[in-house]
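The data below hold one chain only, encoded as structure tokens and taken in the form predicted alone.
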Amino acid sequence: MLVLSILIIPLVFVLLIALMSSSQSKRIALLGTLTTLGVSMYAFSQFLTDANSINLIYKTTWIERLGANFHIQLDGINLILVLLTTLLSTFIVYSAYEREIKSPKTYFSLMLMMQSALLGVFLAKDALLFYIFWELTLIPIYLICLVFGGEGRQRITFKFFVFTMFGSLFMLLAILFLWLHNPAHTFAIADFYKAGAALPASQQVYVFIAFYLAFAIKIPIFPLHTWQPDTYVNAPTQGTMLLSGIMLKMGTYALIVWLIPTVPLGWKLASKYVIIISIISVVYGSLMALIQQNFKRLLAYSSLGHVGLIAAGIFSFNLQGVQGALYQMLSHGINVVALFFICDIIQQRMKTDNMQALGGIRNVSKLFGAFFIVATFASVALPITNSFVGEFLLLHGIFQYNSILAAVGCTTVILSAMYMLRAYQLMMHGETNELTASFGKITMHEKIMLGALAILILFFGVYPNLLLHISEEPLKQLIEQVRHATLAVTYSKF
């Protein structure tokens, strides 16, 4: 029941918000996220004590005629994503604490519903349940962007909705195809692995493509990314944090758990092509970030580059690449929430995020400049920051697959340093102008938020083994399973 409570607690607090006044909704939402975080941390301690504890599994018959079960479970892989979701949800709610929000009850209720649906995606061990939670995440984030977004939100949000639904349709077709070819006629993940691996190579490729489209749109990966920059910029800050900090990890997590082990021959035949596409995302996203004048749009393209490298590491499907991807999902989530909050502080005070119009903010608030530089160093993967660990493992994993692709992927190190340090220099250094002179000191609320994120950046940079050893054994098992399924088969052409 412990794992089920992680899923339910946010929804309980949605009901509490509905019963309370609007002025209390922020406090109730924050209490809800803190409670969920506390329970997930307790589950983490339970996992360290006994990874097979009955408290970490909840399974009951759901739709018996279809062989679908309500099966959720914590393991060494999804535990990292559950911790990320509960941790960042707390920061995201707290980031809105001093902001004027229209219809706060609706706003915070949608964020808690989003948290519950995201947790469902990571915890589900039944394909139909996974698909339902996957679709449920779209509803609250769509409403957050549509109701609380900026100018032109209807057009931008509609594009985001269409892209996501397009990908989900292909995923549903792949799930139904696997169910029909599953002798057990269940949606259990273990049965899906067996059914997928038993398919002929040509059919596995088609299933791979169908899943890939759904996951690549969500991540996103070039050229399926076109919904992303406008949506990130137009969404309210908390919506952007949810999208970039947590929601895109649905796609990268699904690559590891639901795509490659299900159709291993499909991965073997397509891996070269999808890694090349992922590396193109790295270079394209980084170059686009380099030419941006607005900081929030720069961060949107930066995110595209970072997740492209994560996807490439996953598709290499060796231990270093996949462990690096998991660790980088955590690191990227923390870093991008910090950077979007910094962007929000600047926009709230200066009413613009045009970097050319700013300058000299560090002269007005040295503490803000210090927090900003920590987040900047993390984004460029400086040693002792969290991103250094993940990026090093990712590049190592890609190098084992193909040294040339790894060399091209390494350009992210140079390009991210160029655009992030340029952004910091334009906004923080130089002479204070008439606009930035009014920046003022950051509030205690902002100090707590940025200070806590800076501590996490350094903590996970210094103590990576706290989480790396948890995922090592289950990842080894998945990798060995895929290797065994593909080892005996040699193909001369694709």
Partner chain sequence: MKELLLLSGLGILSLVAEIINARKLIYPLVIIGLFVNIGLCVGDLGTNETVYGMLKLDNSALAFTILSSLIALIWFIVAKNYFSDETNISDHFSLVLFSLVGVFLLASYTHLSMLFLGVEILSIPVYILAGSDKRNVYSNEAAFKYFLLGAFASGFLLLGIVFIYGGVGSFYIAQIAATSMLPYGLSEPLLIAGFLLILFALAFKMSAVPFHFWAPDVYTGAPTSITAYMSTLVKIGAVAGFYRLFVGVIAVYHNYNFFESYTTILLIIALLTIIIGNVIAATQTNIKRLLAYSSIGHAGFILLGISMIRPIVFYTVWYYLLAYCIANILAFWVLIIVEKQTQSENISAFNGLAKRNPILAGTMSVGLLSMAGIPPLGGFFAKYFVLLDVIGRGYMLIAVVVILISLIGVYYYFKIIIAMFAKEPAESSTLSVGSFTKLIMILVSVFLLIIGLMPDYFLNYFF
Contents of the next structure:
Amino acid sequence: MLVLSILIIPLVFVLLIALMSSSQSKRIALLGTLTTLGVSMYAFSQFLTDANSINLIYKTTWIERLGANFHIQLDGINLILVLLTTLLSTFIVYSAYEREIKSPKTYFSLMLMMQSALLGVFLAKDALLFYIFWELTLIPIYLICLVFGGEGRQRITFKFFVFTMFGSLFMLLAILFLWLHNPAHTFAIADFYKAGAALPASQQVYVFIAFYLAFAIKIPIFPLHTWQPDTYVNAPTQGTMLLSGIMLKMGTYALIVWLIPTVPLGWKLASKYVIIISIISVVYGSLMALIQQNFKRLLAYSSLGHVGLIAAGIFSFNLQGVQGALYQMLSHGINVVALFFICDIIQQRMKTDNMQALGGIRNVSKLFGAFFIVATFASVALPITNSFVGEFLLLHGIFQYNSILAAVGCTTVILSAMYMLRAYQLMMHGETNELTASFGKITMHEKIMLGALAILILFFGVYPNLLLHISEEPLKQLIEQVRHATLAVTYSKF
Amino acid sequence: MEIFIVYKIILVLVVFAISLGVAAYSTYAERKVAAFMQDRVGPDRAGPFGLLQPLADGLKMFMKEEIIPSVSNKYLFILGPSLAMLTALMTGVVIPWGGDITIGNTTFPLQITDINIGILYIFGVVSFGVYGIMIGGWASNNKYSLLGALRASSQMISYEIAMGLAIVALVMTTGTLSLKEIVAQQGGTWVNFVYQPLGCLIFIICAFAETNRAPFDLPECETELVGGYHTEYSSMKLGFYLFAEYINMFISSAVIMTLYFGGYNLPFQDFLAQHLNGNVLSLFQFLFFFGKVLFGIFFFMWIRWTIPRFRYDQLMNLGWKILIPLAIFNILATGVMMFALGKV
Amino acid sequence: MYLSQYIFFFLSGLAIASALLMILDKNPVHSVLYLVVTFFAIAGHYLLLNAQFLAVVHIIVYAGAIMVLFLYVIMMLNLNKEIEPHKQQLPKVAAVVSACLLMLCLIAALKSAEVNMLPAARNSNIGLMDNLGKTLFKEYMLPFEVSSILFLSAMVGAVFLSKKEIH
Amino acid sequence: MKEVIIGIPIQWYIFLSIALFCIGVLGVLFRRNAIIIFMCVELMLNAVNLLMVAFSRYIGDTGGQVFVFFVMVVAAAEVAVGLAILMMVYRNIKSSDIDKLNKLKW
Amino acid sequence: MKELLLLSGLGILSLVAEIINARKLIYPLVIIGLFVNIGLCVGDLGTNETVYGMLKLDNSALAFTILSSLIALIWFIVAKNYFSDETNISDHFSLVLFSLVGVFLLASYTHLSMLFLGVEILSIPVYILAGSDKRNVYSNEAAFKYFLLGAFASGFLLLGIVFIYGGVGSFYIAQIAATSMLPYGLSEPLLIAGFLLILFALAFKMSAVPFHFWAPDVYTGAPTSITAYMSTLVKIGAVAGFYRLFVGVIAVYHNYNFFESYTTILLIIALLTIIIGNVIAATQTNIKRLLAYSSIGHAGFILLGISMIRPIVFYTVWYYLLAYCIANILAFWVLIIVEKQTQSENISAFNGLAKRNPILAGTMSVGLLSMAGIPPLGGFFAKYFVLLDVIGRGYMLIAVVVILISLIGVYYYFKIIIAMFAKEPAESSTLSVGSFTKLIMILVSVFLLIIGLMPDYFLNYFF
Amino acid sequence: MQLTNRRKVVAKKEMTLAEKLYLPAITNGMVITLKHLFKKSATVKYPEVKRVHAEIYRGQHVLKRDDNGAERCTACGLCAVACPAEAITMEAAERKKGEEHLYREEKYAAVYEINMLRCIFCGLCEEACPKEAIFLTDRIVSVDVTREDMVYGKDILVESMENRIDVSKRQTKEVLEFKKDKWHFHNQTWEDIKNALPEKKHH
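With the form predicted alone already on screen, would you show the form predicted in complex with the partner chain?
Whole complex next, starting from this chain.
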């Protein structure tokens, strides 16, 4: 029941928002996210005491004729993502706390709905349920971008929507296919693993491709990323945070839990190509980030690079790679929220995020500069920041898979340092010009927000074991399962 | 077998001749009746009491100039009166004119054919009869004719419904559609009129409308439409229309008498049958029936010279708002009565 | 050749010829009359098939009521003008071709068709009033009742559509 | 061949009905005058009726003939409604040419 | 039997109400009556009552009846304005109710005469209703086209019925099913031709593709309320009718060779319908026309569902109809309100609706999203069930095509949503609706959500 | 002012049931017509049986001659003036020497025509005539087929001496009195007028 309450609490607060006046909505929303965060922390503690606690599972029959159950469960893998979601949601809601918003009721309700749907995606242990939550995330984010976004949002958000829809429909096909080849005719994840592994190799590849399309679009990975930069730029800040901080992780999470163990042979056959694509994505994203003039767009491309690395790590599918990916998901989420918030502050005050037009902000607000540099270091993955742990593990994992690819992937560290520092330099250093002189001090609200994020960045950079320890055991199992499946089939083939 | 066919042909010819004859003398009778009712003398120049008047009229019709309007549709212009005449004559086929005549061992019924759906046959032919008027009226290419034709068709269609419903009630009591059978059933004490007074009334009213007789003679009402559908007609084609109307009247009264007033049954028929030769009895029956029919024709004329013509909306109101509900009520009442009397 | 065959061919020829004339004649009134002739030919077929009752009902309903209504409307709306001045040839050709194709397909499909006779067949009196009535009011009671709804709605509709709006 | 009526196999009736039906179809496609089209539809129904009666006779089942009644019922109802619609249209556009009804593109 | 009496009784009652000057009473009476009808149907579940051997109220029949009553109920609320004209009110009511009788017959017939009568009882009132805006040439034209083509189609339906009769010697579906199983093939040509013709005729009523030409015109020309009726209830009727024949005859013996090829034809029609409906819908700017083409596309999905039916899986069609009809009627509801206010049926009339009335925009979005097949709304599961069957039969390629086509659907539905949420309104005044309307709108939207969330809950009643 | 008691008040009132049924009224009407069936016919079969004319029946006109056979008419035109239907036309001429036996006075009607299609047989011409020349008689005007023939000229109108028309019945005492009444202007002679004039002084 506890786990169900994580899903439901945001929805309850949506109702509350609907009932209260619009000036109250931000407070209620914040209260909602805080409550959810609290509950999830409680669940976390429960998990630490007893990983198989009944409180962490909720299962009931849902669509009997299809063998679909309403099955959500907190385990070592998705726990990190649940924490990420609840945590970041709080920040995201709080980041909008002192912003002018057209219709706050709608805005905050949509965010809470989004949170609920995202939690659903991470918690679902039933393919159909997973799919539905997956799709469900689309509508609130679409509306957030469409209604509250910037110029030219109609076309761009639509492109985003159609892209993701396109991918997820193929996922639906794959799910249907697996269901039909599942003798039990259920959607339970365990049955899916069995059914998928039992498929002949060629069919596994098809299923792999179908899933990959859906997830790769969401992540996004190189040739399918074209929706991303425009959408990030045009979405409202909170939308961007949601998209890059949490929604991307849906894809990467699904790779770990839903794709590779389901069709191990498919993964085996395709992993070479998909890792290469991911690495291309990394390099491409970083290079593109290097030549951007607008900070937000730069962040978008940098995000592309980071998640490419995560994907590559996952596709290498060894303990280090996957653990690194999980950890990097968390880190990247926190970093990205911080950076986008910084970007938002700049945009709010300067009415532009063109880096060439800015400069010398540090001179005006030292504290802001300090926060910015922490976030920048985190993004660059300097030691003692959270990303360092993640990227190190990722590269380690990829290295085990293929050293050359790892070497290429390593360039991301260098490149990201280049573009992030360039950005920092352009905006913070140099002469304070007419525009930036009016920057002023950062407000209390911004201080709290950025301070908390900075603390988190450092905390996870210093004390990674807390989470790595939790995810180790289930990941090991998963990897073993996949290895076993691929081995068995390979032997039977010859 | 052959003698039977010959007999049928003869019978057909006889019925044909009788129909024409009665129709011809109906024109005479009409004028006479009208005259008497208006305290006049009526035609009396041609022959004794003017009895040769119909012949003179016929001769006049034949002698008159044939006019086919140049803007009319020639074939249809001719087809119209022909159809009117044809349908008028076709109805007499199923009416039983009397009992059987026995010569030697062969029985000759005084009915051309006894089909088991005789009533429907009549109904069908009558419903077809409207074509003659419509086609003629339309083909004349004349406003008045067209209006007359339209009036005729809507009137006839409207009243056919009530007529059919009246017959349904009758069929419920008789349980057969064969006219011979219906007549035979009335051989006892009561005629159908006793069982179906309302139905009979409706049927008679509808029969008036179907034959376009006053007070339902709107298709040809002179004061409004010059001559209605036959404005453009002259000569024998006009004669056909007029003749058809009188034949219809004759047949209608024959049908009414057959359905509701006992047909050819004589009073005290059983008694007479014991004392009379069958053929003589049949002859009496025929004469009696013919007398009844003549009375029917007189009745038609009587009504015509008593009641003024309806207005068109009144006509439609009567048909749709009074007669049809009444006929339905009649069916219902008949059903209830039959159920109550345990005849179902 | 049997007599029935002669009758069949005569009636069929009449029906088809007048049906063709019906669609080819430019004057709607003529078309109506040709259609009436077709109906009479069909009624003749009914008689040939020993369905007298149906034949008469057919005449009453189709010739006596429906076609009169058509004629009535044509006359009232004065549609006897030839309103089809000319149209493109292509649709006409297409119409002819598609109708012929339909006919060919059906005939080709059904040339070897055989009806499925029930064991109790050969009752030649099925067309008689008594049998029809019994079937109608026993087996087909519900359709009979339901068709009253159909009539009612058609009546309501026709009245509603032709009612003049009061303003 | 099963022949109930001497010398007439059921195929003849099938062919006749199909021919009449197709003439009806042809008329519907061929003519532009609404009232003629409507009459062609009636012809189609009648072709079906004929076949129905023929089948009913050859099979020896009364049902077919009873069905014909319902077809007639429906035909009558359709005529009532159809002519009412036609009148309504005529009142507005003063024509019964279906080509004049092109306000809505196909 | 009770349901039949109730529905036709309501129709007659509304005629009587005109005579006794009780027009005000009709509306509440009809609403109550429909509720009662749903109640009666629920009570009858599992009884398998037969009416004169012509109707059989098995669960699927009752399911369709409940569906139609429910949709009719919503429709009556949606189309309340349509009944505001005092002079014709009872005519309209009775016509609608009579056509509901047609739906009932189509849902429950076991004898082909009831199929025929059902189709006609369903159609004839709708011909009239389509032309009920008497002085509007568009409405006239709609009624006229619908009528002529409808009568034409019923000719084909009849020819099909008569062929089947010739081949089987009976009109009873059970008998037809039994005979069609017999090994000897003498009557097979008749059966094949018959079934094909019936398929064409009913495909016409469902506006499936080679026979869809009437639909956009008629839908656009008819008064919008009636368009809503046509695109929902008429479709329910046609689908139910076809479904019964298909399940009763074909699906029972689906291994029989002939019916496999029959299914193939159905499949082709369905695919064409989906493709053409969706592709043309994407080019429309008139919302009524857009919805018309989209409903053609949905008809394709339904046909696809029917063609895939196996004896064990009966519910796809019903569920699709349920989801589609509710979503569609929601969309039409908003369209009616907007159209009344702006006098325009163009997409631009919806510009900025979210600002002018968020409830309307929300409702419309829910409807459109459901039709687009976005989970967790009902439309998703509807498509899902169909796809499940399609893939289950091994038609993977078809599934892919269908999925790609439904993306086009996403495109044009979102065109409207974008207009509502992202474009500036032409006039800034708010568009107010009554609180009762709001309440019902929200309820129906939530209902659409609930059937999406818990499809099993509804299906378990019937299947 | 009520002159007769045949007047009926016609009002649009609600009809009673019996009236609505119409059948009683129809039966009533039929009884009435039936009664007439047995009434004696009012027809007179004309050529065989002729109806007696009234004594002052006004039929075809005659232009009288005096006992000497001279026409009485002087073409004064009073009859034409008096005629409400304008049926009478005439042309006057002067009497020549030797015609005294033909015309009674110096002036006579050379042409005198009455259009019988216009004439309404009112008798005003007869009344207006100061010379007792024109009279209406009990003769019936026969029918004809052309309009021209219906315009009667002097050849028809003037009586012949062989077959004189007796108009004595029309010259009852009252009529003659009337004709002599000097109060009427047309009965006055020139002398009468002169006498009536006031005396003039003679030089």
